[in-house]
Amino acid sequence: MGWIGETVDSVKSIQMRQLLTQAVSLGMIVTSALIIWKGLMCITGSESPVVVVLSGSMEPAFKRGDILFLHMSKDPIRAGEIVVFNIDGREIPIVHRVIKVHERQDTGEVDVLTKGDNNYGDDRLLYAQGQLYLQRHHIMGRAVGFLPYVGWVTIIMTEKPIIKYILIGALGLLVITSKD
């Protein structure tokens, strides 16, 4: 009985400090990325410092699936610039180019309009009831670069949320059985 309880014993001790380096190794990947992503969102100073283009409304210059990276600065929003903006109430970021701007002498503030590169007429129809414009606050960056192709991951992943299971399943797996 007594080599029972030996073996039982080493076989436990051994378990439990691979079990804890390998959690700390995981914790250490995943507090990395979370760095990487809010220091991203500092130098940027947008909420959101990339998105993905999920509609084919501003083809052909991004076709779903691509990713934008966004910058949000003091400098005044103008015509011609791509931005991307939340509706109130709506939860998925529209990413379309500014065709009007008025801004006040006064207080510096700003009305503008967008519409899809790719759409017949303006997002007037995508605006909230009775919005006109958008404003400042409504909009979370300008677009100043592009990666094509990259975005469908996430896309696959949240339209197929059985393939991100599976990814991070596969992912956990592969972390505790390496030997290292």
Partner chain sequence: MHSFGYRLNGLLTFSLTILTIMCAIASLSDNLNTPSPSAEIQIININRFQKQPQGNDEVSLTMNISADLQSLFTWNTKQLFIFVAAEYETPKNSLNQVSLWDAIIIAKEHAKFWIHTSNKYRFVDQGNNLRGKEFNLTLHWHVMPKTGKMFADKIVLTGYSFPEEYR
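Next, report the structure of the form predicted alone; the form predicted together with its partner chain has already been given.
Chain only, nothing else included.
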């Protein structure tokens, strides 16, 4: 009958106690991942300590599919730094370089203007209508490191959801049918 038949027979032979054990193990893995994520958020000071570069706007510095590690400190943001920011009304964060820093004389707050290294002009067209600069609350973090190409897994699963469902199904089947 082959591999599929053996898998179906294996699933049928699972005892209720073993199924519960596997479910608890899966729950512990998911919970551990969430704890690690929340811990990274506390350590880095960033709401998203790891992001994937989704476009080629930062080439040659970062390519599509690179993973960036972020950190957000109280230090002032300087021109030349690479930041990840959110725009009001958009879900997906953007990774670009700070090209201009504007300090308000009355409050001392710093506003920044960004641009993708591979883009022709600055990002004012990306900002909310009438917005000329980003304020500190828009900035999610500064890029402090990266892993090239590792983020392609995320991009592929986002662009081709069937692959994501196949992978989740296969992992779930593996957890259910494992004998340990």
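The term rigid core refers to the most C-alpha atoms you can superpose between the two forms while keeping them within 1.5 Å. Positions refer to the first chain, counted from 1. Quick caveat, the model's predicted, so the values are computed rather than measured.
The rigid-core alignment places the CA of residue 89 less than 2 Å apart between the two forms.
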